[in-house]
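Single chain ahead, by itself, as structure tokens, in the form predicted on its own.
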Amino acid sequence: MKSGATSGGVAGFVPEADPYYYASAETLSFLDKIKRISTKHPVNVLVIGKQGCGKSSLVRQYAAVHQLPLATFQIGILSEPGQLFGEYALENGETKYKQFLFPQALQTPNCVIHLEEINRPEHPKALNMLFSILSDDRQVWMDELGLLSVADGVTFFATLNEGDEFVGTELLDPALRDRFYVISMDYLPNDVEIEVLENKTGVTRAQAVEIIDVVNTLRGNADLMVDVSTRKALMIGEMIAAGGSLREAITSG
């Protein structure tokens, strides 16, 4: 399970803000309203969009800007209900229940909880216990842990990739999806993507423009069926900044 570091028994850590992170005015306005709602009660946000377009970065930036602890959990490892909370394990010849970080994160005030790739569990029923956590009641009973209630100010962010091209994904249960506010992510505007390439990889302005020209050509070619994400564009930029040619950078990506 991937999660934030712990300190003093509290799940999560406050990430550093990315000075080069870009979000549209519409996205910033949406997140500002989410922050206001979170002061009244826990809130759920579903972030959808193409792979590599900054969904996870959006969650980290939200936590960083508002100085909130962040705990990230990989949903793709789940094969049964309750697996996020803990498991029975053999310890000194005795079977004991080992609590994971998820219950701690739930009970940490103002924690940002990132449910990564929420539509990729090993078994769909593995998400069943999330229904109660994400509902209006915001609590769940477990025989091993008792009644767990979501702390004040907690914000759940779930991210997912949707489409037949993503192996292992499932359609998100409509009843679960209905519990979320939804925000869609897409490619960055060209001028912003060029600036991000310059700042994050060290390529020149001319090189960044050339990279984005090629990337846009690939994105616009329906026959190739290729989606070149911003993440992939950054990888191309890093290869060029390291001395590689544009051709080498594209083919290796």
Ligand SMILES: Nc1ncnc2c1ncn2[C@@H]1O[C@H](COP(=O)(O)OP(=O)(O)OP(=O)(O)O)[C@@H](O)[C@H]1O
Contents of the next structure:
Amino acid sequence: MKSGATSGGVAGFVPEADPYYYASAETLSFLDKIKRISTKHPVNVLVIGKQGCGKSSLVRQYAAVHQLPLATFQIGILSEPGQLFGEYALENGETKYKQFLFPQALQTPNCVIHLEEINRPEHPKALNMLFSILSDDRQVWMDELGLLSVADGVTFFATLNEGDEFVGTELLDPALRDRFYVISMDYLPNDVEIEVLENKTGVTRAQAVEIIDVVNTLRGNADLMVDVSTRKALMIGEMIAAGGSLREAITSG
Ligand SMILES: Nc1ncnc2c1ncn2[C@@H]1O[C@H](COP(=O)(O)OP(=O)(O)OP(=O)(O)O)[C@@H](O)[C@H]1O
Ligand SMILES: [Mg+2]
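Counterpart to the form predicted on its own, namely the form predicted in complex with the named molecule:
Zooming out: every chain and molecule, the one shown earlier first.
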């Protein structure tokens, strides 16, 4: 986000649709309602799920399907409140305020703004300015930039990684949590994951079935303390499609 994120850039772009992205009927119906609400006022959605289960893809596909610009920001690396907005930098011996892309994204009508790892800012106060933006007044005052208002049709998607160390929204500030519609994601159903593997990596159906068998064994083994994500399953599939053995793919995946 930081590098090159100065004023004048484009805050977001419409992503390409993934022809092999699978979303359940329930998820599609939920997102359809979110789209409708977003035409009345900006709306916030919190996507919860394990690492690599498809959270970022969901946000990207929402933007792709509705042909909306997408802008993604890492919240997990923030260490102070104003850091998303801009910074003072020395230019020709003068200190100047340089705006980052976030203020632009806020002011881009219909922008889908993805806030990644909202539960993990390096400093808790880093979220302070987001509070007002995500609350009903939808604006924030900054000495450097004046009053910033969220444009019509903006949708915020925050993603939160559920891990062993915590589950659900328990680590999210309740006041922040209160501002979101929540959707929980899990790994794909077996038959779907097999199809995604076939389509995305080029393994045969038999190979895909074999991979998912092993993956399920690993997922079901609590002692191993590993979670094989859809991302990992796809990496295993790619290794096999490239000529690797199942054993090789599993140990390196
Ligand atoms: N429902 C799905 N259909 C097709 N592919 C999927 C699906 N879910 C995940 N994938 C694939 O799995 C990989 C990981 O997905 P993604 O990056 O969206 O996960 P994530 O939950 O955002 O991960 P992280 O927790 O690391 O941020 C991507 O290659 C994505 O295309
Ligand atoms: Mg992600």
